[in-house]
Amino acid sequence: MARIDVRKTYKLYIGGAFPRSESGHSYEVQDSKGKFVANAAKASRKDVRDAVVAARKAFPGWSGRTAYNRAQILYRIAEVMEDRRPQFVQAVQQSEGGSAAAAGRQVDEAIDRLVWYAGWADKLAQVVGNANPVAGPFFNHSAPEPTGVVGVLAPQSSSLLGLVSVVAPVIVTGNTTVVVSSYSRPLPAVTFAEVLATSDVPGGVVNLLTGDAASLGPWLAAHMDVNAIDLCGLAGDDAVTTELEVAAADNLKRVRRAPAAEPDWTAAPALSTMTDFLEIKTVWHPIGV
């Protein structure tokens, strides 16, 4: 008797759990040759709200952890990805086409990128913080603090390396996030969510939604409990980008603007990928008291 395949049900990742979309809707995911691969959950406005609630709930605990501990957890994500490397290679190759070797290089770069950001966790404060010279009998110190809940519209073409490149700098600095994955290439992202669920990342720190960034983006940008938004997933779409920037201005969100074209994600990341979502707190204290 022929064995029946056990087909995988791809879901959202919210608050450390894998719910179906509240809307009950899904959409077809095709591989690079146009062949049906799976149905992915199509997130709704309610799913965005649930994800923001989960991210806000997780923020005090995550931001309160030591930078060293956050580094350990990011390194643990890299470890689990290394163990599941063949699965990621298959997902990237299905999504983007090309050879297994090219997909393998992207997976390796994504893992190395996580390790790179993990190494910055307990060093960033020394680089961007400062003891400021002031005229008067005071100590004056500036130190970075996480912004809060960050919405991320992930890159559309670089399904894994681009995703890791925008998520890692947000969480390593103590923020929590709601991420909208690539619409046409969500499989590496949902596989990444499974890694997050099994690698010591507290539930709610990263919440991953599959669906259309142009539809989910306005709800995320206008949400009053989102403190910042990264629009890199809308590179080249000036009309939607402008709409989201206007929505974000309602509660003075930090906005990482979309570039004119999608960046080269294989290039070394800049320090600004982390500092874009940090606040600087300055403390004055009298000398001798």
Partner chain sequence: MNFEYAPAPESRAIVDIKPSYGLFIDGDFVDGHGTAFKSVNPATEETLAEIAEADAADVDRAVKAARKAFRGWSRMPGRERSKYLYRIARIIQERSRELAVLESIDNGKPIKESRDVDVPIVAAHFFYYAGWADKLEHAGLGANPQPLGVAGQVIPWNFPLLMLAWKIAPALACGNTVVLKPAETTPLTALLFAEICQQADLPNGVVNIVTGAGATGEALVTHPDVDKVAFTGSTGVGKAIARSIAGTDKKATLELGGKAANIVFDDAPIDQAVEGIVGGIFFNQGHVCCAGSRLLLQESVAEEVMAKLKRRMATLRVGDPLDKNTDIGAINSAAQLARIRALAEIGEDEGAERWSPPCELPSAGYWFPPTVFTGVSQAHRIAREEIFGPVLSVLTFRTPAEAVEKANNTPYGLSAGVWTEKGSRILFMADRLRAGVVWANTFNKFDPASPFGGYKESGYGREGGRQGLSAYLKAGA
Second form
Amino acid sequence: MARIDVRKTYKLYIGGAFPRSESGHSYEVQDSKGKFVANAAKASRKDVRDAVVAARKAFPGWSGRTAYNRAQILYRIAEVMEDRRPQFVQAVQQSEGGSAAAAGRQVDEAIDRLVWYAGWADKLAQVVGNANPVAGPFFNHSAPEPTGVVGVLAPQSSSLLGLVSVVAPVIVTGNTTVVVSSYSRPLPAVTFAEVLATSDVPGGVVNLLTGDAASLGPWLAAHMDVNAIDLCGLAGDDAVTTELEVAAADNLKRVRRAPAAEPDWTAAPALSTMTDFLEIKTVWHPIGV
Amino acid sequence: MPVTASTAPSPGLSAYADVTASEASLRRFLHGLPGVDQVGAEARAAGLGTRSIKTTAKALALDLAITMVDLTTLEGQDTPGKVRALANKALRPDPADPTCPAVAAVCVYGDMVGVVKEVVGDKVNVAAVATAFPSGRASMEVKLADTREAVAAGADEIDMVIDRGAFLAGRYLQVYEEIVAVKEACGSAHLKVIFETGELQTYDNVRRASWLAMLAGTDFIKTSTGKVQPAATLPVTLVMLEAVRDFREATGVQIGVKPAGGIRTAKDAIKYLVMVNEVAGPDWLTPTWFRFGASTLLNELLMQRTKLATGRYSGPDYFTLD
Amino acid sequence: MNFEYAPAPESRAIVDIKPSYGLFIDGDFVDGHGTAFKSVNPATEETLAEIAEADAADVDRAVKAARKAFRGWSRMPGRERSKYLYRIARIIQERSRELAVLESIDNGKPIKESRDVDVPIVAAHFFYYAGWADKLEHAGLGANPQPLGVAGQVIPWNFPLLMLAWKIAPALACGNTVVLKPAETTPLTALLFAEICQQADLPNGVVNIVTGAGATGEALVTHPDVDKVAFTGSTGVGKAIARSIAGTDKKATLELGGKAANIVFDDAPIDQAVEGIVGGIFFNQGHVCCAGSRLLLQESVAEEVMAKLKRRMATLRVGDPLDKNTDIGAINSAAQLARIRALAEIGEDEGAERWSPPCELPSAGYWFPPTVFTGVSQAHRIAREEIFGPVLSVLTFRTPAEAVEKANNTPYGLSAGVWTEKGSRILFMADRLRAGVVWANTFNKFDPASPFGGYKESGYGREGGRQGLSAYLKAGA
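Having seen the form predicted on its own, can you show the form predicted together with the partner chain?
Once more the chain from above appears, this time first in line as the rest of the complex follows.
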């Protein structure tokens, strides 16, 4: 008799743990050809709420780490991804279709992107911060700081490279995040969460929810303890993104608007992927004896 | 004429007996005083300097400033003739105007005290610099002898210098004890303690020196000898005014302040008066509690005074050059 | 001895206020089509001038003028643009006394502040950004950064000319053209600035000034041909603007409210801290978004600081803004005075202890004495809401961690102050305070080279410095 395989239960990733959705709901995930692959947890507004609490809790610790340490941890994520490369290739291919080679290129690019962002941790302040020569006896400098808890609606198409491209720039600078993965292609995100859980990333720094961006987005956008939001996952849906931007204004979230269509993720990222979620803090001190 | 503030030991001062009991406790106390931020202190002084004192307020300020002048000559080339002339000027700063008040005191080296006294009698005080002025580099015996001699010659006020070397080396108790000893040698004469703030360099040191001298029983604290640059400045005087204000708050004892050296214009003098008024308070706005150590300042004050009275600018030829 | 300072009024003969003012559109003063309103001297309640109100059509004309001018202005070599800005800076310096007097008359702020703070920083701001106009490729946005287009700018009444400079100087340096709306209670220096643009021969339409109240501002920021919105004002209006531009491509810079903590540790330079507290809350009658309106005193030093603070407050001179010795001038408007009074009463009702030094207030005009509330807790409304007046709320703390927690416990995050002589503690605090500007052992310092702007509900974007440029540029192709 053929062996019965052990099927995986796809869960959420909140505060470093893998809970099922509080709502008990799950949804069917199909591969690119429409074949059933698995049931994924369908995150609810209460999962959003819990994830925000976890992200807020993790913020002081994560933003308080040295940049060097955050760089090491992001590099560690890349290492572990490299280690699990076949699994990611399979997940991407299953989700996005195409050849194994094409999926492999996506995975390689995603790993390289993490390495690229890892290197920014201890350089960005040198590039976007500066000493300010004020007209008086004062030491004055401006440096970037993380804005806080960032909601990220991850791209719908690019299930891994797109995801990494919106998550890495947020966390490398010290933000913590609540991410809603691609709705129809969530499996690479779940695998990515498992990598995060084993890569020295403190629990709560990245919280990954599988579910519907259009229904979870409004809760994130309106949440008064979320400091910023990336609407990328709703690219092309002008009506909903406008609604979310309006909701985000309630506590003046920094909003990274959705592009008209999902961009080519293989293009080199702009610095603004990071600086959009940074605050410039300027410190003055007298110079005297 | 000045009266002594601290003739009787104040009950407030006794609370500080422990402070001066040892080198260690004195150091702890002085280093425990709030720091002075240089930039903030200078900004505050500059801000007070923008006060605009006009018309009646200016007339009042000019006359007040004249009564606060310790008319000073401290030169190796001083002669009895020169000093006599200065003493006469102290009595009648503006011979053309009998309403012009006399200055507070004439400030000279100890050997000239008698010469001044002969001219001014009891109408104007005689102040003598002592304690190996201006360096303070002499033995304690010499400093005390210097003081006693000036007092014996009739000095009403003694302007002593502290041993800056000892102060900067952290030997605060030594400085304290010198002041106590000189104060005792002064007898009934008033003691002013000169810090030479230009050598102390930092405002923290100025504040510490102020408290040190006040605890030692001085009547006045004074910025400078006039022999070192910078001499008196507005921010240094600000820190000293804050010290006397705080000291009275803490002990009930009022101490006077004397900026000396470098105050040359009437406008500057008025800035100092504004500062006295707003930092220490109006109680200090009398020659009993505030003095200017100066020489050329007097003629500037007189010229401004004449301008105010006549409505036209005056010139140096109309004022005596003594 | 009583040393009374005689009145020392600055002459107002230097300013020539016209009976009425139009809008400045496309290089000319033109009539507005709304309902004209009056600008009042808040120190006397005297009407200064009648001001045209721009209606939506007037705003549209101004935006069209700016759009038309954008072509030439944005393509002009940076070094030429820079010379126009230098020209403006120089004229501001030459006419500084006139601008200062006019600002004090229209706003109510003391002449010593308009003369020594506002106007010099206005000139400095134009000088600073003038020098950027031909160096934009070094601004950090790549080799060929591009201006955004037409900027719609709405500014408040607390620093009328200074906020104008913060808005216009970087916008123009980057090659944008602007339509600016000054506050309805303080339009006069902006209109004098329009004359300065004419005097500088600035090309028509590069700067347009439309006067009016909220409706005019709304017409401007929602105008479909405005590419960039820059606003300084209340958090409420800032949120409304953020909503109104949702779903558009407009970029926004919002400088909004604050409730800054000014934190004094027991090892602070106390006398300078007292000056910083006084300057932090009473500068400009407390009409300052970054005002140090929450004083956090370490308990071990609270009594000493309060005694010194009260003594210092008693020396503050409240009165005629044009008197050179005035420290606190008039509250800008009857409406603002009513708001300050209402919140002060709430403070009393909620049990905080109110104190003001004895001070005689003029009978005409809008005045509020320097006021401090002690016994305030985080739950009091006067500890949470921006009063925007000369009212200080005093709270205490025991440890650095508690100070950080209380300082950050607000939806705002514009500025903060720290007073301690311990260097490592300054850096600890500066690191943890969630505020865009941290003043350590100083307060309320401004400089064109120093970025300014808030965290959280204090808005987004920075003004000043290199960061202030990127608010008016996009990366080029």
